[in-house]
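One chain follows as structure tokens, the form predicted on its own.
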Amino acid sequence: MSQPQQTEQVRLAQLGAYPFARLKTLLANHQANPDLLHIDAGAGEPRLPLPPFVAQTLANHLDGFSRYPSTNGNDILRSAIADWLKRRYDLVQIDPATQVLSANGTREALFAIAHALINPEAANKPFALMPNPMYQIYLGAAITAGARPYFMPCCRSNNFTPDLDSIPSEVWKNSAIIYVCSPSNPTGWIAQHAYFAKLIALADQYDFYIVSDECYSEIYSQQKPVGLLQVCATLGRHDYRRCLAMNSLSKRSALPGLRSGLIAGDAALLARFAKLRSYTGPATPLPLQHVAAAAWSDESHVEKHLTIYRQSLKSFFSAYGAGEVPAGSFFVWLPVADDEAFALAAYQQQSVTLLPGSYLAADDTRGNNPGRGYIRIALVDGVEKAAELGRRLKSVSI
């Protein structure tokens, strides 16, 4: 066996189960509550009504399936990804043609790009810094490019922000890219202006990438979350110099299924990230990147959902009789005495299913895990079953 497959191979298996695989063994073996409806709050999957423009859009697009597509996106795509993101982010300019490309949703963008900018060769291994708890994407990049995460925990005591502050100049110095998801996944924190402009000061001093997850942007409980782009473009940055921002219409229109994203920004950072994708083939069908289009030229379709999402929260915590309304996304991140027996007993008294938060986060040096003790639910079924969601989680006892 060859070094290189050696180290693929070790790679691979620095990687834990995944936080769904978890949960899947831990409720094994037993039974949910058969007198109640099952309520799946475990996977952020919006389960919506349709917008009505997407049945149409695809029946008129339909012999699309019969070509090849294009992995960056057509040029209709790129034109309405690239125009919503000037009226989304007031940007003056954004180039469609080399600031723009489209994704198979965040999840394919944010593990691929890890691979198109990390240097496993380099003198220093690389660091990859991220949020701790985070979308478990971000660390299996990482490790699969060859980096070192870097776990920035995000608790109460710091009021969930990946602490900037924090880190040694020794580990800036050694980084390659850091992940910022905001509004956040799981706990709802949301960047501000001033954050991301140290960020970007601080990707200028040690010559590192910025990537932002950005797909929750548009669930937010007052006013609208600013972008890594859009601070960029307020600091006269219209190349968007080292910064990668990115986005999806699963949660933005509730289209899940589609499988359709961006990303957008540094015009020699995404030619590098396109010849990488050249390869790795992963093209949206033409009629879904018709839809897509239709998808970001709407806002109609948003603001309902939008609508929904804040009542959904609002009624869960009516219900459930404690905690806050998060700042953004539709996760409720729920202090609990245990997060595996939580879950546990959710599953087996009241039927529903949720993930410990222990499973969204990286043990540190000392063992310490700061989602322990946190419950991640997902508000996607609608006011309603937010607010049964709120009344059975209330009676569980562990």
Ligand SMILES: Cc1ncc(COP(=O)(O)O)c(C=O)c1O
Given for the second form:
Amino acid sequence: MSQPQQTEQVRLAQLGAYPFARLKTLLANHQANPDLLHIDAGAGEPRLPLPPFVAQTLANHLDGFSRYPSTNGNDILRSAIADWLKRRYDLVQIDPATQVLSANGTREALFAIAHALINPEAANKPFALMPNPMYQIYLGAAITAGARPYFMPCCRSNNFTPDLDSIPSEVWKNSAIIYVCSPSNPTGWIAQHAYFAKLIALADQYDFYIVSDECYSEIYSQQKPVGLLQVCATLGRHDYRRCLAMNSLSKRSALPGLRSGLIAGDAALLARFAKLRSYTGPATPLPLQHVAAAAWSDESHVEKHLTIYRQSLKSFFSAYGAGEVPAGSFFVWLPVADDEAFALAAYQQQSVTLLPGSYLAADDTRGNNPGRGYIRIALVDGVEKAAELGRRLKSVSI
Ligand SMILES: Cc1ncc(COP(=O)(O)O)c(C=O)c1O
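Please supply the corresponding structure for the form predicted together with the ligand (the preceding block corresponds to the form predicted on its own).
And the full complex, kicking off with our chain again.
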């Protein structure tokens, strides 16, 4: 089942072009409507005003640019992260020295973690489970780490839930890790407490690791999303055995250019991850680690952002006139007749860039792609642009 003889090059060849590269190809040789100002709703890049503390904190720590930063994150940042995790998830304990690491954005961490956790075990545990559609890094990480991706389809028919009950026990037995994304990019699905509790029990039963991508945890419509470590804590599992959670300042604080995120949980797994990264070395510069510590310590900017995202969603749907407000994230996952044709038409007719849903999903063994027939719209430019997007997309015809 495993393919230990595969070279990196062969593994890389299994990966298709990244969704944004595919989008570029789709739109190449076509012209956006020149009469309208272009709106980029393709990338999930928050474009909100900079939180007020950023400039001053950076100015106070400029001398840090003359030192090598620690890859694991300095003590100030790791303590700020641990304090945030405690406050946000009611954790009784989380040790900043052993249960928390800084990440240079979660993208690299989501990728590297597969290499730290899967490689030694791929021979007898070949599967890496992931939702489908998914944040594409899970797929790239699994394949380049020598694992076999196992897709959990998330469709209208299962309320976009990566269904744990549908996984055969043979697959659980042969699984090294599972990626969970809650709130989900792109579907907006949110995992409930019972979902994580069941998954933790399965991880114990079948001996695999859970990687929970919680980057959109602070962006939600009504119910504040529960986190994996929070569920561990309610189960009295204060060592977070087999569990890792990731989060990021890119979405929470609208600081995607800061490149700062966190990974927290099982100390033994984090030690493996830290060892790998001591060789690959993706450190966040020291002055930026101080900005990150300030961002984890402040909730007022996060609350302001949440108000903007909620109003943006409301404005989009009232202008567009159809569709469902997602439970979490700032993405609209909109059903359309043909996602590629819609993206192209939106670009040509309305000067709007959108991501076809099929680019975010993999074909299953029968050739079905659960992202086909959906378009992902990122509401990242504030309330007025969200309403404008709703109006423009309403008149797209394919
Ligand atoms: C689900 C999900 N996870 C992780 C990331 C990575 O974010 P960053 O590397 O900026 O922390 C993104 C970015 O779009 C995302 O959508």
